[in-house]
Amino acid sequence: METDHRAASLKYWEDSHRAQSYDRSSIRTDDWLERFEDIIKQTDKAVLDLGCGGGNDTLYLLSKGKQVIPCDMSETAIANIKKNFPEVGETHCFNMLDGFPFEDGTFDLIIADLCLHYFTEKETADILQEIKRILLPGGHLIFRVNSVNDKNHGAGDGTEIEHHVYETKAGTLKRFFDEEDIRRIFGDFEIEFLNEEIMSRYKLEKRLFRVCVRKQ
């Protein structure tokens, strides 16, 4: 029987967020957004935090005085955001595969930290079309995604169902990018920054790509 990746993913993330005790004082940020401080500073609109999870980037953006709209497909994640960040006025719980609940040209800055690497190439393309739709011309998408060198976090593990896309034991999908993948999949955007690097926020170091693209 074919695996329902969507249901498996929702279960995985709901279980993950329920298992963790999110308290604002325990939320940690890293410095990945500092490279784009000028872009963040210039926006006078709300910043969309896609796949907000525990709120690491929401916390960072709030510390910079920005209005933030955190979004996640996990109801538990959104409940934790509302608890920990009462100053956040708007949140959304939705699956990116269903489209985005925003009007065309709503944002000039979208953050997507480690949430765009759980989809097939077609699904990723559809999500990026939605991101383009809600971005203003000249608007930026700043994101991080798994690298094919991220051996500590599953690169090459599981059943490869598509180039660089693996089905995990939990029935979820996980994509690992190389530079060619990023340039091809995000080819409709102007790539302003692209770098493979190491993140040390987790117990084991994580290899990923940090990227900033601009809607032309």
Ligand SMILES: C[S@@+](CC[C@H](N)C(=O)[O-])C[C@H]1O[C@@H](n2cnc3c(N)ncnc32)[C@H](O)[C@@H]1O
Given for the second form:
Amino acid sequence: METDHRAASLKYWEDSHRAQSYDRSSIRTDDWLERFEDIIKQTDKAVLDLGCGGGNDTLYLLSKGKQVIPCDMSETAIANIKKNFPEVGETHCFNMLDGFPFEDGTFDLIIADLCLHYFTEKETADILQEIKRILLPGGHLIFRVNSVNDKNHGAGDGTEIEHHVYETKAGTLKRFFDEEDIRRIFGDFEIEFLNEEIMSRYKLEKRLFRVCVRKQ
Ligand SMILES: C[S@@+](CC[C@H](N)C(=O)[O-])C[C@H]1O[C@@H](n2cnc3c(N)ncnc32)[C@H](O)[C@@H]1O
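Right, the form predicted alone is done, so what does the form predicted together with this ligand look like?
All chains and molecules follow, beginning with the one already shown.
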């Protein structure tokens, strides 16, 4: 029987968010968005935080005086966000595979931190079409994704079901990008910044790509 990756992923993330206590004081930010301070400063619209999880980037953006709309498919993650960030007025709980509940051209900045690497290439392309649709021309998508060199966090583990996409033991999908993947998959956007680097927010170092793209 074929694995239901979508159901496995929802279960994985609900379990994971339930298992962690997200008190506001325990939420850790890192400085990855500092590089894009000018872009963040410029917008007077709400910033969309896709796959917000515990709210690391929501916290950072709020500290910069931004209005933020955190989104996640996990009801538990969204409940935690509402508890920890009462100043956030709007949140959305939806699966990115179902399309995005926003009008065309709503945003000029979207953050997607470590949440765009769970999909096949076709699914990723569909999600990017939606991101493009809800961005204004000239708007930015700033994101981080797993690198093929992220050995501490499962790069190359599991069954490869598509180039660089692996089915894990839990039945979830995980993609690991190389630079060529990013240039191909995000080819509809203008790539303004692309860098492979190490993130030290987790117990074990994580290798990822930090990327900023612009809708032309
Ligand atoms: C690795 S966590 C990243 C959380 C946060 N952005 C951060 O950097 O700490 C990935 C998040 O993406 C969410 N997610 C995964 N697949 C999703 C989907 N198909 N639609 C919406 N959210 C999804 C998960 O629930 C989880 O909260």
